[in-house]
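So this first bit is one chain, no partners, the form predicted on its own, shown in structure tokens.
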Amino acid sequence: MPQIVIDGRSIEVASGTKVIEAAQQLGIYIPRLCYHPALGSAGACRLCAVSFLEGPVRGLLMSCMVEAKEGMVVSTQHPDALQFRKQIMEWLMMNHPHDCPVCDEGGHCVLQEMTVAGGHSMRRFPGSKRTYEDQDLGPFVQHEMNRCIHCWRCRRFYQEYSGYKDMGVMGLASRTYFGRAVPGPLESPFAGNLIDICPTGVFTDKPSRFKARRWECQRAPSLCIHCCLGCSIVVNSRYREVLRIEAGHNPEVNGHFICDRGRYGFDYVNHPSRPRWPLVEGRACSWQEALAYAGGRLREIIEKHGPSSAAVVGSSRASLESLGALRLFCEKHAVSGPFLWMETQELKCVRRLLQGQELFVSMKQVEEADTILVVGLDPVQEAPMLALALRQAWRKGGWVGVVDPRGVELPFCFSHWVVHPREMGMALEYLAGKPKSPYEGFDDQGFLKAWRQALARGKRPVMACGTLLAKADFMGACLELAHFLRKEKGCGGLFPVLRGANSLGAVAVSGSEASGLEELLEAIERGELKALVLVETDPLFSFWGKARLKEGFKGLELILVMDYLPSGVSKQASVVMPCKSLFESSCLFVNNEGRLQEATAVHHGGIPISQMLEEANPPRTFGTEIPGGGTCAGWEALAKLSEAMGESLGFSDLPGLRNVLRQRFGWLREVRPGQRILALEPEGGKRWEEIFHSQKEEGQGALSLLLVQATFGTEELSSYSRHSCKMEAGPMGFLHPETAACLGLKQGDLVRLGWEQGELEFLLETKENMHKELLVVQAHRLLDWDKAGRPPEVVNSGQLEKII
């Protein structure tokens, strides 16, 4: 390991380390725009020239092109590195239009302070200013290319670490343009993090533009809860609206970037028809009455009808905290429950994940992982940054297979196992080379050879599988599989993907005996409730029982939804209580790893002034209320309500909350924020012989229909923001095109699936990487989910109509 002296301070690093991030290691900071600690080094802007005064190398050289090495004396504030680097500010800043006053930038741009910082304030060249023409790029980021300082971090982003091709370079030297061919929406679900990465301001968020200063807002870290993966976020707030969603910065989860979906899924918050008071029969009022109304009415319906006739519903993207007081609620009051609005068989998968959690690995691992296995995911779909992970394993010379029915697609070049889902448990078993498999000569397309060959160089093994297709026992093979891996390499790990942001953490928190959806519909069904407190979930979202479910309310005596969006269901709820949302309220969350994580509050909340303006001017009117502030978070009005109804639930407070789930559930106290937690005891499971080996064929020509998530359209709290919306495209349904040609169906046809208890209509799109035999449907918010009962698994050519 390379010693060397930067400004008279000695310091050790690994091999390899340039020079820039050694002195930054040693808290210097030396000047740079083209440098980003994950895009590396480029050389472009000349900004980080350092003198070297001793060593194997001397003289003005780039400190992030130069590695460090044993005897180098390096001097930051050497006269000559002052010099040039004030000259390459002056060269930088010749063809700026200097419009700080008017950049969204402006106030948080690193081109600004670097300028400040170098004493430039006057353009001596008095020639014309270069200049461009911008383009739209979409709904999410505003083009000004005339800010160009051409330090190529947005190229290098956009194409080399994330692999997309719509956005590059053109031009040549002074004329050098970034942008597309042609004007039009940016392909790249990750093209927000250009805002991030530019240190000009030529990439500018364009949902908040002009609507606030940085050092005008609140800001504080956060997490995004739209998938599993609980990337770490900064949130910006100004005048109770939520604005704006950087990318936090969390070396193990997310690293420097996030997704577009977590980027502009917030707006939620904001959301005009969010509840802020509560309401009684659609009448707005007093918490006090709310909760006297609803306590008396469950107690009413509780002494009438006993204890198991009212039920308490949680969901997956609820905090940690509002789960564990459903759960106390449940116990205190004796009440049915707690229920979870999950699919039956996604509880089931959850709590067998929950037995393998030694074998869980980070999104860091999967980074520098060398042979990967996705086995029934679609990373780009169903968490996009998985992806952007996958893709830098890729290309630092990673081997990435998947084992997936669907028309995958990734931004890199990988091996695709077209495997039919009843198939998928042979396929595992047979990747893991069980001896004597009744699958020997399994037609695999020559995957098994390339699986083999990577396994026998690879040294870091890392298997991630999602639970779209699987059932429980298929979650234990994946277990299985990820075992024989760390076995045969001694490392390597499961990366599992789940639907819900806090999907381990509800049900370790609601223990073994919390049911699913289905068995919460059977009950309603057949009368046996009659009150449902549902918490931050929403059973009418993107549901295929809606109809049923709708009719099964009619039988309830009562309906209290305590919740932040202007859900379906709060519309037909006796009582609705608002809730804070995370950024409101600081709570705990439980992301895909196990990993548990803290969200802060941001700010207080209440109606945004942008809502309340008369005659574009605030309301002249005062108060020592905050407009719309009189939220509580889930857990504080479940003790509310429990109070209210003649029974404390132990707690007063945030840490008197915490307090008791910690006496409560050890795995909690035994664990910090960003640590991981170990749950559940194990259950026990079928074998592999004993899972798969009775899979039941299909008849000729059926198709099995695959109900899939989508990276916009099918996210619940995505799908109440403006701004994804914005990127959402119609519901789209997926067929191989000999088997849309023998259908008598092409790409782009309207299409109708009917069956017995329902119908749906989409889009077809045919795609040649995905299996014959199988139909898929993305599960969209705009399909008319009033029209559809429980999908078939199977469906025949016959169920396919052609509409248009």
Second form
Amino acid sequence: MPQIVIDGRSIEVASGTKVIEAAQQLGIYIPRLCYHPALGSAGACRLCAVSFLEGPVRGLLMSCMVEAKEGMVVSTQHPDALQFRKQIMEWLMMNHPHDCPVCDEGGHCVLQEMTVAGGHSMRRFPGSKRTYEDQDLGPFVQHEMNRCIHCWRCRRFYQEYSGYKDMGVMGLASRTYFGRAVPGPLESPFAGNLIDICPTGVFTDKPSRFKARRWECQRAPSLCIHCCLGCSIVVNSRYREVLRIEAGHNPEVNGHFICDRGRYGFDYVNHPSRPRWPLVEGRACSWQEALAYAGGRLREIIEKHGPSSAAVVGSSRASLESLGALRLFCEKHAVSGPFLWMETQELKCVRRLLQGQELFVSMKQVEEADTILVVGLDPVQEAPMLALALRQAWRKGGWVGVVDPRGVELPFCFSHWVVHPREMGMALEYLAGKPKSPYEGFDDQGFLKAWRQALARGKRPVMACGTLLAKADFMGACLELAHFLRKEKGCGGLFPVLRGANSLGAVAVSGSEASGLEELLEAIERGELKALVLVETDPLFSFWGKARLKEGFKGLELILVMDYLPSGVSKQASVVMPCKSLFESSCLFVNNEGRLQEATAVHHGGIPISQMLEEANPPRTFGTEIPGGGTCAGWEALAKLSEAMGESLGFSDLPGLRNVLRQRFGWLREVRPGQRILALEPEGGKRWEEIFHSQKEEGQGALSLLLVQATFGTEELSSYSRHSCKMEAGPMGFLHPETAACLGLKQGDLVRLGWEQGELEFLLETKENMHKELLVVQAHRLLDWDKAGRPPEVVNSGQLEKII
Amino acid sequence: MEATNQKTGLLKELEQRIRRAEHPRELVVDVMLALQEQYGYLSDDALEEAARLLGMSLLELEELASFYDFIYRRPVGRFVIRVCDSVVCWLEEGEKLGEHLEARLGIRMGETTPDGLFTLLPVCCIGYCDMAPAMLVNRRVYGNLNQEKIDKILEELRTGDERKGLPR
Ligand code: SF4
Ligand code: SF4
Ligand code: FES
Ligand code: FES
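Having looked at the form predicted on its own, could you now put up the form predicted together with its partner chain?
Starting with the chain above, the whole complex follows.
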């Protein structure tokens, strides 16, 4: 551990630490453009020069390229260093356009800051400037190559860090060009990070281009809730409109980056048809009126038909506060629910997984693992940032093995054992050392042997598992294998990928009798239910029984929806109460590894001024209210409803609610936001028994139909974003090329899958690395995938036909 | 017909070499040079072909092709003259030779004569400092140059048998 003196202050740092990092640990910020903590050093910009006065090296050197060594004495303020850095700034600006005022990076530009800090304000260079042509890089990233200072950060991120190959550097010397070989949308689902990482205005955010300067925005740290990982983000809003998301820095979770779903999915909060006023039977009214009406109706119904004739429904995209309030509401009024799960199966899976909670690891720990099993999970499609974490593990020499029937693609080399969903549990049991040998043909290619060896070699194994394809028995096998590895290695962990941003929060507030929406549906169909309160949920988006549910709604006397989305179910509702999104009220979420995280309110919210311009600006009707700003958080609306029914839920504001929840739920008592909840206990969480292994079920020519997620197009919130919809590929289906050939189909065909319930149309892509007895279809927002019935479904190859 | 045969023959040969290689990417420059030999320069089509053969992205190929001086992404003349543009040749008044060549051929550095015979390019030290000033024509080196010598070489290239003996 070398000791080093910087600007007269001494510090001991880990060996291998660069001088620029050592200085940072002392709180000394050495100017830099190419160095980035996640990308390391490149020595490209020459701006981080400092003077080495004593020690193994002397003179002016780049602090990002020199490792701190014992006895070094460094000055960051030496006249030589200052003069050099000043000169570098002038050189860097030599070819730079003179137009910060019309550059979208202005105001948050590192180059601008460094130029000002270096005191370079007068141009001396009389020559003409180097110029480039810009490229159209798709809907997210704007390109302005003239602003490039050749720091290589973009290329290092795009290719080395994230493993995509369609953007890079061409040419040499003063012709060096950062872009694509030919113009076109960037292929990486992490491309938006170029915007954050470029220290100049070459890559800027296209959707928010020229809408605001950084200092004009209301900014606050928040959370991404477009998948279960809960990456940190920073939100920028102006004039009541959320304009732009940047990656937040969270060393335990997402590091420095986020995915493009997380960056561009936010626009649902600006949706022009977002509910802004309470509606009763389609008519706008005041909160009092809506509450009095809904509260009165609910009370009547309960009095007439009993409390179980009313039910409350939530979802895993609702905040912990809303979920908690739902539970309190149920208890107070003895109504049914809360129903927080689309499928009982999913609830069972998550409960089962929670039994291994002591094995859960963070994404950071995944990055540090050397042997990783990814089972029943397609990271890029389901939890994109996990793919980047896996790549970092791989870059350090780690081994990654994927057990999945889908044509999983990852931005690095991995071993892929293609196993039919019904056999995945079995594969895991064998990997965990089950002695009996598998039946013939199960493992033709000898994966078991090779993988057991890989697992035996590994020192820090981690298993990442999904719940989308899983049956409860599969979860059991996951746990067994994870425990087995922990026992063998003394370390090792489990990284669960769940379906919702708050799946763990939802399981933790669910009572022991909780079930999925199937049971609710049945109760509706039996005519037992008369009233439904739906809070921050839209079963008509994510439930497999959408059509039946819609039919069942006809028999209900009251449907009350509290949401911030203009959801499908709100169109069926008799009462709609407009809610705040997470950008408008602070709230808590529990991510997939059990970390309690807080999103702080960014702005008050209301109809964005940009959407009011046609009406009139300034407004012609005067009032003290923010137009469209009269929304309540979900928990707040529930509390008011309860009061309208004559019973208080026991809190009146956010701190009050959090207190009540802390008392009610033991697991919440000791943790602060940012920390992991170590023992999330589902109430009365009895052990879920193993369920049978099914072997072959269906006859010749039958295909198992899997409905799967996609990075863009299947997630609920981002489906309402104008930005991310531009990157959707349209509903896609996947077959093995041989299977496709047998059916007379090929890549690029528009295919129809038809049966009595209806038909689905999708574009066919063939994938070599998927299971041959499978038809994989995206549960796309543009597809009535619920027609496929309750998964898992088996389709006959005869049901598939080519349209074009 | 003969050209097509030649082409498929070359592709077959390259495919074979790539199959045998442990790390196909190592062959990337060889593949590009071979295709360039075939097409005269590395056209967009040739670049795509190379990407397909090696299983690399178009961008990865372009990164190398546009960096590496001896890969031509645009058509060049029959003879590519590379005049040394580095320090030892400068000392021997090499800069004047470049100007002389420009005057004689009626083109600027980076251009090709209208008859398609000559392309003129500056090049970093080619390692013949002992014969400075020096230049390369295709793959042959000419050293200890002066204006007369250059005129003679140009004349030979235009008319003489030199043409046959100068592989690109
Ligand atoms: S485009 Fe930006 S990140 Fe890339 S090299 Fe240029 S300045 Fe650096
Ligand atoms: S990986 Fe998930 S949580 Fe992270 S930014 Fe993407 S969608 Fe959001
Ligand atoms: S930060 Fe050290 S050279 Fe750029
Ligand atoms: S400097 Fe011209 S050949 Fe070396």
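Not measured: the values here are computed from a predicted model. Between two forms, the rigid core is defined as the largest C-alpha subset superposing within 1.5 Å. Residue numbers count along the first chain shown, from 1.
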query	finding
Threshold 2 Å Cα movement between these two forms at A450, rigid core reference	yes
